[in-house]
Each structure stands twice: as C-alpha cells, then as structure tokens.
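Okay, so here's just one chain, in structure tokens, the form predicted alone.
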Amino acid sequence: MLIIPEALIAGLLTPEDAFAAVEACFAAMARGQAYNFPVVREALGEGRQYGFKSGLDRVGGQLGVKAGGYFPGNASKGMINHQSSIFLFDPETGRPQAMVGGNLLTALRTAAASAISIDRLARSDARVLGMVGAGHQAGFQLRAAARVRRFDRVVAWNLHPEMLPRLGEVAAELGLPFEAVTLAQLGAEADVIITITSAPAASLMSAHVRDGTHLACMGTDTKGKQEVEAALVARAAVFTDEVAQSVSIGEAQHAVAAGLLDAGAITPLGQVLIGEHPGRMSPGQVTLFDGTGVALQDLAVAARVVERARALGLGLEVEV
C-alpha cells in the first residue's frame, strides 16, 4: 500500500487535474458506470462532524472510502477545520492500494465541482461573482470560478466580516476588484453566487436573489445544515452531484421536507455534461447546484495523485 501524506499533495495535483477528474466522475455517474454508497455521518457534539463516504467506479477501477469530518475547534490549534483521509482498494480483490491525505484534495474537488456547475449553468454574460462565506475553502472556490468565467469583480459577505480581507487578498491575486457588502447588495449585483459555509440556518433568502442568477451551494453536506432559504431552492432549477444525497443531507433537504420541491425535479449535473439535459433553459431562469460532495469525486482525485506519485517515486510503500 502506498501512503501519500498531506504534505505531498500540493505537488501532485493541480486545480486543472481536479477539474478534469471531477468532470469525468460526473459523466460516469450519469452513465451508470459509477455509484456512491450510502453516507455514514455522525454528530460528535460541539459542532464536530465525522463520517464516511464511499463508492465504486467500475470503468475507472476505483473502490474506496473517505473518512473525515469537520472539527470547528481546529483553527485555534493551528489546523484547518476539515480533516480527512482517502483509502483506495483493489475493486477485484479488496486489497488496500493507497492511503492519501484528503484535506487539500477535498478543497480542490469541491471547488472543481462548483466551477463545473458555473461553466455549464451560469449565463454566458455573467460578470459579477458573489461569495457567501470566507473560510478555508472560499479561496479555492474563488480561484476555480475565475478559471471558467471572466468576472469583472467580486462581492462578498460573511457572518464574521473580519475574515473577508483574506478572501479579498485572493481576489487581488486574480486581478479582481473586491467589495464586502450586505446580503441584499450581494444578491442584487451578483450573476453567480457561491455559498460555502457550515451554517445551521439559512442566510441567503429568495428575496435577495435576482432572476437569471446561478447559485453553487457547496456547504451543506449534513442533515440540518442550511445555507439558503428553502423558497429559493424551490424557485430554482435544481441540479446536484447525487439526488439521494441532495434530498437527505444536501441543500435541497429542507425544500423537499417542506413539500416545496419534488425529488424527481432535481437533475444530476452529469446529465448536462453528457447531453441528456440542456441545463439552463432561459436567461431569466435561476439555476442552483446543490454540491453535497460525493465519494466518487474524492476517489477520482486521489487516484490521480496515486498515479502521479508512483510515476515520480514519491510516497511510502508499506506491506499490509
């Protein structure tokens, strides 16, 4: 088994690699060639979450599991709040093949999924990017979005506004003007809105959002979390990585539970990628991607890292 520690990941996977791997994953899922197993997710108290996401890609030959979660006390200890590891197994024999540090991979694959939704669903004339959230993953989201659209500026809101200057620095690196705004101003000006928070209650309301906006809701991955008002989800054409997760642990859980949205109306984004769904139907349509984060995306990016590490002779090989 090859062990690839977190410290090596940055040199083994580029954002472009992550985009390609996640895009291929969406397509494989839509074709029925890959599927995720049920998620195990537990609350540990004091805001801590821990769980397992696993799946099988028959064509890609990837079988594995990501173990990890969210630990909000880590920041005070000099660590990021999201902690995870990815384990890959031989799908024919079940023998372990690799253990891969999953923190950076999670950030890159989450940002790639969001960017793919923007690339396929946002209006072609989208120029203003709105960011709701300014935590560790927000910078990855901003960089990935800027790769698929030529935005003119960024407007942002965060529950803790003192965190916004760090996101502003990322915008400056990209040459984009940055402004901290109210949620009402953000919704009035943004053509694309990314939400990337760990909120237990909605902050972005339907009244905030203009017609024609595309939203990538990337923070809700556990029962009870919520970033946007259920009425906004019900108003939108909803796309997701996996419908089962969207209605159980994703942003759509609240609209479905309230009877405002039927699960059958949610479209896997992979169907857009392989041409089975047209995506956005009109310039005035609100589109929403419910990014719950699926195991197959984690396995896809981890497999690319393992392939590159073996080619370069990196990592630690151990007998198991």
Given for the second form:
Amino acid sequence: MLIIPEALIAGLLTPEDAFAAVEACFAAMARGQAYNFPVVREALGEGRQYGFKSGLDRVGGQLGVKAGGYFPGNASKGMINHQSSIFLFDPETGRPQAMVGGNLLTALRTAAASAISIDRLARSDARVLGMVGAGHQAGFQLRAAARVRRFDRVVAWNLHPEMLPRLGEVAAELGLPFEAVTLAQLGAEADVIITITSAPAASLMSAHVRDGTHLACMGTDTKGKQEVEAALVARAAVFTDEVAQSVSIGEAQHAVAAGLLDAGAITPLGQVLIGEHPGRMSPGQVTLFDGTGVALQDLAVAARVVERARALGLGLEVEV
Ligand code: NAD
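Now that the form predicted alone has been shown, please provide the structure of the form predicted in complex with nicotinamide-adenine-dinucleotide.
Let's see the whole complex now, leading with the same chain.
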C-alpha cells in the first residue's frame, strides 16, 4: 500500500487535473458505470461531524472510501476544520492500494464540482461573482470559478465579516475588484453565486436573487444544514452531483421535505456533461447546483495522485 501524506498532494494534482477528474467521474455516474454507496455521517456533538463516503467506479477501476469530517474547533488550534483521509482498494481483490491525505483533495474536488456547474449552467455573459462564505473552502471556490468565466468583480458576504479580507486577498491575486456587501446587494448584482458556509439555517432568500442567476450551493453536506431559502431551490432548475444525497443531506433536503420540490425534478449534472440534458433552458432561468460531495469525486482525484506519485517514486510503500 502506498501512503501519500498531505504535504505531497499540492505537487501531485493541479486544479485543472481536479476539474478533469471530477468531470469524468460525474459523466461515469450518469452512464451508470460508477456509483456511490450510502453515506454515513454522524454528529459527534459541539458541531463536530464525522463520516464515511464510499463508492465504486467499475470502468475506472476505483473502489474506496473517504473517512473524515468537520471539526469546527480546529481553526483556533491552527488546523483547518475539514479533516479527511482517502483509502483506495483493488476492486478485484479488496487489497488496500493507497492511503492519501484528503484535505487539499477535498478542497480541489469541491471547487472543481462547483466550477463545472458554472461552466455548464451559468450564462456565458456572467460578469459578477457573488461569494457567500469566507472560510477555508471559499478561496478554492473563487479561484476555480474564475477559471471558467471572465468575471469583472467579486461581491461577498459572510456572517463573520472579519473573515472577508482573506477572501479579498484571493480576489486581488486574480486581479478582481472585491467588495463586501449586504446579501440584498449581493443578490441584486451577482450573475453567479457560490454559497460555501456551514450554516444551519438559510441566509440567502429567494427575494435576494435575480432571474438568470446561477447558484452553486456547496456548503450543505449534512442533514440539518441549510444555506438558501427552500423557496429559492423550488424556483430554480435544480442540478446535483447525486440525487440521493441531494434530497437527504444536500441543499434540496428542505425544499423536498416541505413538498416544494419533487426529487424527480432534480437533474444529475453528469447528464448535462454526457449530452442527455440541455442544462440551462433560457437566459432568465435560475439554475442551482446542489453540490453535496460524492465519494467518487474523492476516489477520482486520489487515483490521479497515486498514479502520479508512483510515476515519480513518491510516497511511502508499506506491506499491510
Ligand atoms: P470553515 O469552517 O473554514 O468556514 C465556515 C464558513 O461558514 C465561514 O464562512 C463561516 O463564517 C460560515 N459560518 C459559520 N457558522 C455560520 C452560521 N451559523 N451561519 C452562516 N455562516 C456560518 O469551513 P469550510 O472548510 O470553508 O467549509 C464550509 C462548508 O462547506 C462546511 O459546511 C463544509 O462541511 C462544507 N463542505 C462541503 C463540501 C462538498 O463537497 N459539498 C466539501 C467540503 C466542505
């Protein structure tokens, strides 16, 4: 088994690699070649969450699990709140093949999913990016979004405004003017909105959002979390990584539970990627990607990292 520690990951996978790996994985899911197993996600108390996401890609030959979660006390100890490790197994024999640090990979594969949704669903003339959230993932999200649209500027809101300057530095690196605004201003100006918070209740309301907006709702990955009003989800054409996760742990859980949205009306983004669904139907339509985070994304990026590490002779090989 090859052990690839967190410190090696940045040198082994670029954001572009993550984008390609996640696109391929969503397409494989839509073709029925790859599927995720039911998610285990448990509350540990004090806001801590821990769980397992696992899956199998028959064609790609990937079987594995990501174990980890969200530990909100970490930031004050100098660690990031998300902590995870990815394990890959030989799908024929079940033998362990690799253990890969999952923290940077999670950020890259989550940002890639959001960027794929923007690439495929946002209006091509989108110019203003709205960011709701300014934590660890937000900078990755902003960088990935800027790769798929020519944004002129970024407007941002966060419940904890003292976190916004760090996101502003990322915008500055990308040469994008950055302004902290109210949610009403954000919704009135943004063509694309990314939500990436750990909120337990909706901040962004339907009345805030203009027709024609694309939303990538990326923060809600557990039962009970919520970033946007259920009425906004019901108003939008809803796309997701996986419908089963969207209705149970994703942003759509609330609209579905309230009877405002039928699970059958939610489209896997992979169907757009393989040409089975046209995606956005008109310039005025609100589109919403419910990015819940699936195991196959983790396995896809981890497999690329393992391939590259083996080619470069990196990592630690151990007998298990
Ligand atoms: P973080 O702890 O670094 O940042 C948390 C963010 O949420 C900050 O912007 C903070 O101000 C905001 N926030 C905290 N409490 C809030 C509240 N009550 N109301 C509104 N906002 C609040 O976290 P992160 O690593 O940036 O992750 C953000 C979220 O994304 C988490 O919920 C995490 O579980 C989720 N996530 C999802 C995926 C996926 O695939 N969908 C992947 C990774 C992380």
